[in-house]
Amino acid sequence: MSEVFEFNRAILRRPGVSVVKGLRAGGGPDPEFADVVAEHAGYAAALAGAGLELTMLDPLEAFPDAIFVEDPALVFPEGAIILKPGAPSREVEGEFLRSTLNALFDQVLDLPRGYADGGDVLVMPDKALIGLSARTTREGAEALIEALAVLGYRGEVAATPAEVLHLKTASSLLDAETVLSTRALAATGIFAGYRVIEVPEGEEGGANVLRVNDRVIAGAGYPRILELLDQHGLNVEALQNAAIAAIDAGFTCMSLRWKLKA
């Protein structure tokens, strides 16, 4: 897994009008649709600017959260896995990715049992950490480990604090040796062997950043995180994401990314 942040292809889905009714753990008002569209467009432009060829799918109005394509699937150069998110309203979303994945990958696997959400899967150089949450069950995590093994990857189950919605809402891979993490998640010890940069108190909402090739996409509204990333020597691209964050989403979940081998 030495190339876990090297990508040249990505799948995205345009937001439908229903996106403003997306799931959220903390309540709050609906974001403005125009703001979600603008932030999604900025994100797509950032991926294209990083050298990725984009496959853009049409909106799914019946599924408000469908723009978050990384929750119902995982992709790797060797193949794809269609997942089953634990939120009832999202359980079948993977079926609407199947035809696209079949066209782009030689091997497309299904999660054989349980529930697993891509937002709980942090792919690292030596393993894929699978966080248990309200949307990823132990049965689903163990089944995902079996599917990952078919593609040649090692999975490991990780317990997360109760307040963590998804593993990747509270942590991100910055480079081959470094993780950005909230203090509460780092304290669990699941990142043993990695350098951990802790998110400053009050900026926990910015823990989800996305390393893509030579740059890190991060939220513009988290100045202390941006400063830490800059101090670490990373090439940071700050994007507006307040509307997306209002529906419990971050940068990793809005695309499926992989490196197509020559």
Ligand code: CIR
The other form holds:
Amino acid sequence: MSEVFEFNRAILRRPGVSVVKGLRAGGGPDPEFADVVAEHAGYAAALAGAGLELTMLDPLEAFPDAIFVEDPALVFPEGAIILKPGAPSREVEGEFLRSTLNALFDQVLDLPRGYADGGDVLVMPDKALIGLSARTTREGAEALIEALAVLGYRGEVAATPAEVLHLKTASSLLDAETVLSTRALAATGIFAGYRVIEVPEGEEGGANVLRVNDRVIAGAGYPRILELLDQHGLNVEALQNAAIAAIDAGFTCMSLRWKLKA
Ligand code: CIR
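Mind giving me the form predicted in complex with citrulline, seeing as the form predicted alone was just shown?
Below, the chain from earlier opens the complete complex, with every other chain and molecule after it.
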């Protein structure tokens, strides 16, 4: 499992107006639809700018959170896995990806049991870490390890701090040896063997960044994270994401990315 951040294809879903009703833990106000659309468009442009060919799916109005396509599925060059998100309102979202995944991948597996969100899966060079959370059950995580093995990947279950939505809400892979992580998540020891760049206090909301090819997409509202990424020698593309953050989302969850082998 090397070069886990090299991609040339991605699947995204355009937001429908219902997106403003997306789930959120903090109970804050709805974001403006126009702002979500603008942030999503900026994100799509950033992926295209990084060299990815995009498959843009139509909105799913009945599912406000359906733009977060990486929760109901995972993709790899070897195949895709349709997951079962742990939020009741999102449980069947994977069915709306099935025909697209069948058309684009040789193998499409299903999570055999339990619940797992793609946001809880951090794919690293030597393993896929699967965080247990309010959305990902131990049964689902163990079932996912079996599905990953079919595709040739090794999964490993990890604990995540109770206050985070997903493992990747609090951590991101920056390069083959380095992760960005909140202090609380790093303190659990799950990144042993990796260099950890800790998110500065007060900027925990910016821990979800997306390494894609030669660049890292990160939130424009987190200046100290941006500085740390720059100091680490990364080519940083800062995007506005306050509207999607209002519905608890970041950059990794808005696309399914993979490298289609020539
Ligand atoms: C949810 O709570 O499911 C959505 N409002 C946000 C999902 C974000 N996904 C992610 O971080 N992987």
